[in-house]
Amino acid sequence: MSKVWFVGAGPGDPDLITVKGRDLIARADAILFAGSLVSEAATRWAKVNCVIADSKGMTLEEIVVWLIAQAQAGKMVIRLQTGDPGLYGALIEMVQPLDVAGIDVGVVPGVSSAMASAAAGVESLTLPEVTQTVILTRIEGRTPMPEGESIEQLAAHHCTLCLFLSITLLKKVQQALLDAGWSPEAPVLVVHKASWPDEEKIIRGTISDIRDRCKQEKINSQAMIIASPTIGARHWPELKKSKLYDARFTHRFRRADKQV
């Protein structure tokens, strides 16, 4: 039964797809994939038969228009994209138009390049009483950023800030937090190639001195900014520790020891 499926390919490493996506490659007798961000290797699981295209040169309307003449052709489809497909996926500009034509469509989820980012750094992105949000955004570059949403008005929290897309505007990212108030000393991973067998880099520095930093590993796309209060916490002396695993605390799985 024909059907365009959106599957999440993860963020660079192909054994970080999920279970069912890899099922689906599996079983797909179409795939197209964003070639430019995920890697030809998480299509190594499809048919001998299976047709196999790369969009990294195509518009939104090639895309579309390769989607549906697959799909009438009564195949099973998949457009295989980076990370999660709902996250800077163009998820629904796509699906609009498939919708339109009738074709029935779903979408498997898959590991957003923040959290493969913060696994390669050993980094948590909360942590009690220090911060308990993830904000996941990028800063305004060709695409405006809605009312309320600049980086300084979000940075203003002073939680944990994943930036997509901004490694070429790091300079206004620096700017931005420390116009939030972030001190210029406050810790900043940058992750590029987020899990991509030896092509993963990561580099650490502060806010004054992170760009510098990246212009001299030549960082200057597929890279995740990590701005938060919890860098580094592997080596802080203390840390707060989580009430679930407090043996003074009582969840519904286990009373509280009244002896410690």
Ligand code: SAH
Given for the second form:
Amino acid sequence: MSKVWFVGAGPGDPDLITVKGRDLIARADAILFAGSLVSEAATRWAKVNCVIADSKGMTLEEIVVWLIAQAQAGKMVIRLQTGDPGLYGALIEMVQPLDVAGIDVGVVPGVSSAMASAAAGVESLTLPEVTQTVILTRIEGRTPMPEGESIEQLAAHHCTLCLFLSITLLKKVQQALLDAGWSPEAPVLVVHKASWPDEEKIIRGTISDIRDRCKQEKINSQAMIIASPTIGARHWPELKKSKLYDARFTHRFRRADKQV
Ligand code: SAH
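Having seen the form predicted alone, could you now give me the structure of the form predicted together with the ligand?
What follows is the whole complex; the chain from before opens it.
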């Protein structure tokens, strides 16, 4: 039976694809990739006779027609997507017509740009007694936000917010965070092209100045905004330590040291 694989290509660095994703690319007969972000991974690992196409100019319908035609021709087909296919990737819109056509589907997760951006900045998205929660979201643009999911409402949790697809609306982000009670001095991290060799840019600022800093650096696309009470923790003099490595704490793999 024919099968279409949705493979997460990772955030940009071709080495950040999973081993499973790379192995599938090496076996694929046809690959449809999503824009320039992931072309490198496709061309680097694919067979010489693999059909490789860019979906940049295609509508959803054209994408689906392409995938179905290749699969019905008995080819091993991959839809290569940026980051993880399950985040802002129109995955289900593509899977449903494949289901209707009786074509089997598999998904290989990828390193999301949210994770790559935190890694670029040597940041932890969670810290003991600071925040234990991460919200992956976006600001309202042309896609309306469901009720209860405005940035103001989500920011009221004062946890980590990773904002996709929002860099051109930084002004709105700033206002929403201030309205939710965040300090104008709260740190914000913006990472442009996280993990891209030679192209990654890391911009650090506060809620009040991050927009100007991004303007100075001409960042207006392909950027992740991370607003979090954990940003900059690497330089904090005092840190609440994780219980996992605490000598006084017993867990499955280690008994507490009674002397401590
Ligand atoms: N599925 C992808 C997200 C696709 S939506 C993932 O898991 O990362 C596209 C948005 O993702 C962009 O607007 C930007 O906010 C973010 N993005 C994608 N690649 C990025 C990168 N290398 N660096 C920073 N942000 C990135």
